[in-house]
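Listed next as structure tokens is one chain, alone, in the form predicted alone.
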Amino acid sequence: MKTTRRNFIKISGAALGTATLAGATFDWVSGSALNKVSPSALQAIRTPTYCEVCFWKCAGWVTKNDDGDIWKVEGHNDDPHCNGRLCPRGTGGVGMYYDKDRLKHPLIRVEENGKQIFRKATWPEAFRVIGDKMRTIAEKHGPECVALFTHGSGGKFLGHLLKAYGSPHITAPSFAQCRGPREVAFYATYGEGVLSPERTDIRDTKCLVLIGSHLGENMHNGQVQEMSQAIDKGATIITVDPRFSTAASKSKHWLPIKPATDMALLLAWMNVLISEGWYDKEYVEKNTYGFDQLKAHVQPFTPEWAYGITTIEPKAIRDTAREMANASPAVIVHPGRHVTWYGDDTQRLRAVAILNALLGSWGRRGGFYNPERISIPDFPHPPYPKSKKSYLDALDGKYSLATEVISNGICEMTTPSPERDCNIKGWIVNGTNLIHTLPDQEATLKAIEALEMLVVIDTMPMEITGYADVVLPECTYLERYDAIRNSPHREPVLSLRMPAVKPKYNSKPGWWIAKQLGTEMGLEKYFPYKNIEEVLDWQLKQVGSSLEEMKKTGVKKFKREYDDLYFADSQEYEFNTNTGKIELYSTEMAAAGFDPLPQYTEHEQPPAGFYRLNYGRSPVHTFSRTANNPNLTDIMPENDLWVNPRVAKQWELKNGQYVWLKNQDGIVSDFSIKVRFTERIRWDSVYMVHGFGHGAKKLTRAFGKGASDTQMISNVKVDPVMGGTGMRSNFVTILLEKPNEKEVTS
């Protein structure tokens, strides 16, 4: 491997190699196997698995036909993450195994003739060339300078190996990029956050407020069939959305707020359920601190106020204030998964949680619940190394309240800097498109090109793949055994994955590369097994369940420890913060220097001719991940443009018509986007769903369809509290002729 410039490559026909290997070519879609393969290895009806198309992993079965082949994979009824029910994304999860366009084999990055390319690889060359690479990088500089960034399960494998080797970078960009905020700031408040998944009472509440929350459409399934059960009930559902989502249409009241003042909207709240006395006055003495400086601090913040900020009337926001205190304690105010915005996004969760608890709602039925989990221990290890050196050792003090390692934070210290003295020069990614889930892409570049090495773990040839040293094709969820999925929910549970059928190809599990990995690197020690089967049999032995039974069961409930599902009207709780109580005035914020109460700020706004980018999620389509999953792309195979008729108007558009977007800081999108006219978002807004506008030549059905909207966040901004990376800072203008041709890639 070269330390020189890193170029992009493309994946060669010749490097992927061709579908010769493990099972037959099946076209899932009309149901019916080309190639018809049938190993007496794969005779067995159904297997249990929970899927990996998103973060939710809702258990399920896989169920063959007589020839081996998947058929289809259903929901699990005993799991309370879908109930039986999956949405189209885990439905149509088989089309990842049968995807023509998978990594095939191991690739490795050599120059020939002045020109790199990639070459085909076996497993162990493969691991010569990773693990020289780490040893040197240990030697020169400390393990601690090379970093994970993982999502998806196969993380837990490849985190196990980097702690092994002394490193305690291993980072989700899940949580700098989107949930972090979230979580920190009802640290802040109760002492304890709201988890994965969340902890949201939603099938009992009588009042369900979604502000930026997109329910229906980001597809956390509980919830949404939570809220749908809740609505049958006669729930109050309350958006506030610059666009009329799935949600709004379903509720009583629809808020379309100015973008980037929200936090105007929860602090006049505030004010009207303390003015008016709607709070609850019992559960806020009981059990809150610093009551008397939130009712002084929000005294000015009246309808009225928020209304010229907003642009949502007063007699709105006192109406929508009573309809939560009347619902009280069984309200929600829902605090959202994607919750990095405009860079004060831990002071925004911050009041979000602050309304929850002057409406008694955290631990209370069809408010916010106590989950529990089972505690399963790691299959027995020697103890890690210490770790020297930590990236924030490197930040100067910030981020000083990220309870997680941030993404970006990793990143940042892999720029070269003269103010730093120490980098990080190692990346290995699993399951992670880093190029579509990083903003600021320019940035991300910059710091792929300091590297000494760049290993991609994953099952598709995306676009970080090309800028990879070595390319390891992980087989997917439905080849192979994982960690057991521990839910912390109303009751623990547990599930099982285990393979349906052999992987496909040349790839390989993440547990298995994670041990062949550590076996080169001399680590075998903390591998003491021949097999997952062996760690997970004895994990599941530990707690009184075997892998021969949940084999059968794939999800096995345990029953509460404790009747403490929701707070007893007599109990006395001590909450794990400073005080011991719901802290409204927040110590811990106060002693980081940060406001212990949070504050209005004033955001930019769109400049002349320029619109807000709205982005979102469809319940088609995962991320970037689906948009070449041959089941899912035939559902949506492109991205919209949402586009005001009033603005299409002043720009004479058509609808259907293909437009560029170029932004604020001048960058063009590569591809074009489809316009659709609606009155559905706000004349000073554009909208469209994130994922799509992939340049690599590689991903056949998903190459140039449809604009990328990382590619147009470049404005970042940065949260001080915990590095969250808020995105929706970023404006963009309307180009009605394709731009001068630049290099795309390819």
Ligand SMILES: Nc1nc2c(c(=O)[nH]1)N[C@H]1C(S)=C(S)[C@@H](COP(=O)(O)OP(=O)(O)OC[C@H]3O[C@@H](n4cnc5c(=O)[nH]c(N)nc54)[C@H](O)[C@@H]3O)O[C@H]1N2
Second form
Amino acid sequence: MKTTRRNFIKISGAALGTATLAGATFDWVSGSALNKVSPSALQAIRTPTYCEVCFWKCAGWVTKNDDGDIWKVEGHNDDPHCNGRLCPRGTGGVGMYYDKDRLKHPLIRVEENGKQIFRKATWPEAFRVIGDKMRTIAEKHGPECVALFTHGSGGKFLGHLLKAYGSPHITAPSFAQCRGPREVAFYATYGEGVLSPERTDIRDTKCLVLIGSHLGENMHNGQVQEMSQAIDKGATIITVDPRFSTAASKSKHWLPIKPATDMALLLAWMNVLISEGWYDKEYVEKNTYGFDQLKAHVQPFTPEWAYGITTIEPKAIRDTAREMANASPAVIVHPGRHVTWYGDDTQRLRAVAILNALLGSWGRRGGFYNPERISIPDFPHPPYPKSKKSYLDALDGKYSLATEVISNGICEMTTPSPERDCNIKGWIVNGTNLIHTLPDQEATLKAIEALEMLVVIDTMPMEITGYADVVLPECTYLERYDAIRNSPHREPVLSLRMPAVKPKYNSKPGWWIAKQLGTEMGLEKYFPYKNIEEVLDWQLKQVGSSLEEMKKTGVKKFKREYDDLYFADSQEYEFNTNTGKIELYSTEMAAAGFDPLPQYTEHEQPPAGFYRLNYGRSPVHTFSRTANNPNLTDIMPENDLWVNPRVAKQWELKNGQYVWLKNQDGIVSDFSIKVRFTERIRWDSVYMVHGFGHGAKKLTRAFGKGASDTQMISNVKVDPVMGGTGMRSNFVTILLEKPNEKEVTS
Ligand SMILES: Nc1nc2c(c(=O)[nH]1)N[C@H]1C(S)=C(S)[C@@H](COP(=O)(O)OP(=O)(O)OC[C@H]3O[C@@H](n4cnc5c(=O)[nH]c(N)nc54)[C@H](O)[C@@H]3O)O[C@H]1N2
Ligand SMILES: Nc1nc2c(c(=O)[nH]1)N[C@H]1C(S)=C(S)[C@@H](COP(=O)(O)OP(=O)(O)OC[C@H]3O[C@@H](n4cnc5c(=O)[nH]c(N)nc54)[C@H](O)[C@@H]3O)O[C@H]1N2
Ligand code: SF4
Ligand SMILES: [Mo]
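Can you switch from the form predicted alone and show the form predicted in complex with the ligand instead?
The next block holds the full complex; its first chain is the one shown before.
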């Protein structure tokens, strides 16, 4: 098979113009810019938006300065995602617009004097190259051999393009690298997912149990606000985390669990609730299926049994079970969000779902509410062509309960293998930096190397752009219209994003890119509109609003129509499961050949001299997307390595010293990372924030700052139920000296 050798190209040249960056400093975040502003600027016209710095998508207002340029973004008072307050990242989002390192022009990979470089191109040239390649792939292999990876708002338009082209392969890292196991587990149990924003009724809860969910560092705005509200009202917080997280510091009970053993704790909690008779008997009797099997199943899993595995004292297990039962049904055992940890994640989340059912919290005030969203029709278009293949066809029946396309599955399908008749030949990658996002970088690069076409649509010269054949610069969220944000919430709520200013440089919005590309490919009948305003106005009018109205209000709430926010005691409910009940014993899992009741499995522990690599979020950064943001790097320019003082002593480390890391497979970190001594991390683990250690030189602030957790994650534990990539079974050791070049792997 012919493969294109795809060297990483450093994006160069192209730097046109002198973007005046009137104070793209942390001023916006600290609010000190407010003092410098003239009254006339305060009256400047506000335009509505929703934030793209993370996927919570808070609605906000953009205000311009006297020069007509962007001054600040603030939260929208009527939006339940943010209640008028953005998080520091959202406030600092203006930095995405002002960043001088942004992608400025379309780029096409060409060979000059035996060297691959990017040539600055016009949009029509770039579309022609992509159109030609896509036509060739469709003719030679079939349109299902092109896949779209997408994360973020523009995915709607590109997804439409791909379906019109004839491919079902549309995937996002938010499934198999994030919340997929949670959704599959809750569907199996309740016939419904947890969704985003999560349907957790935190503001009214009496007891919130966080299992590795580090709210407070994980800054998903509405949830963090509701958690402080709940604390103010006297709610009990129980945090299960091997690390003393911010949430742990706010907790009545912190259970510093041995990593990778949560299943044992969950089973022991069930054992206590059932054996002590502390579960919600009426709710369980009325709504659930399989209680007797569950009771027999958890009988051996006593707190004493779990103690040996988790290092959590039996008394602490009983006391916390009691706390939950006392609060029931206003109790939430939070399912978490990034849950792809150890490969048995769907089963762990099944245990979480079952525990909530025993506590009667699903559909109850202070537990999980019934969210509602309105249905907005698509702009009319001809039916999509029928696709010959589904992504599951190529995976030999593996991951049969996956409810979405799995990104790592697309990588597998792209990498040539004699056992597979269908290979993917082209990728369009929109708004996801796969090099930092997918674990096992070697596998990602192998797949990329086998591609005939890689198109990347991004705002920044991130690592993934360096492997592209064509790079398309999208304008930032502050410069464009996007699909209507339509969230499931306590009440249905819509939010509009519109451009506050014209796109800088030669960047364009995603909807325009999709429409032009569609036209280039002869698919114009799928884009029967002049511009996005026409689409949005038509859609909004179908639900009793209009673009005109939304431009003024930004956010619109609707009345609930279908059911109540909580279950009514007097009513019978039918759940969307095989038995119509909440399935403690999952008939769906059993039919698919998986354990119908969750089992404890032992996971690997670090070998001598190695530490488990633990990772998480910083409150002021989002993944790798903010690592170059001028406002946010001002607050936190690099990540550091949390090391227990006991480990530090053993290695004779100095606080603040830079070290390199080497993982269990001999992979050495490209960059060094600063050591931080802290009792907040266990002696068997080290911790770092995800999203740093960038190797793309054009990221002038981020390049070489801190280390990349992803680079160290080469051991992936794939969840057999739905294909999620467990990433927490990687172990690192410390290198005190800069490794010689040969030892550095990439
Ligand atoms: N090692 C490791 N891997 C992880 C995680 C982890 O904690 N550790 N977390 C996992 C989780 S939970 C998730 S959800 C995923 C997140 O995965 P991603 O969403 O891929 O995360 P980012 O690194 O932020 O990459 C976003 C990319 O979109 C670009 N971008 C930003 N705004 C726009 C825009 O408006 N338009 C376009 N076209 N591009 C834009 C950014 O420049 C960047 O290249 O990562 C997963 N992978
Ligand atoms: N500021 C900010 N907020 C964000 C994001 C961001 O990039 N920045 N990303 C958003 C996204 S997409 C997601 S998915 C969420 C992710 O955020 P969450 O779902 O809250 O968290 P995780 O990344 O799974 O978990 C990190 C926590 O798990 C703990 N942990 C590690 N191993 C174990 C273990 O074996 N058992 C237990 N019990 N705990 C363990 C770590 O110490 C850490 O405190 O954050 C969201 N919020
Ligand atoms: S939580 Fe913060 S970064 Fe995420 S959408 Fe809201 S304001 Fe933006
Ligand atoms: Mo995520």
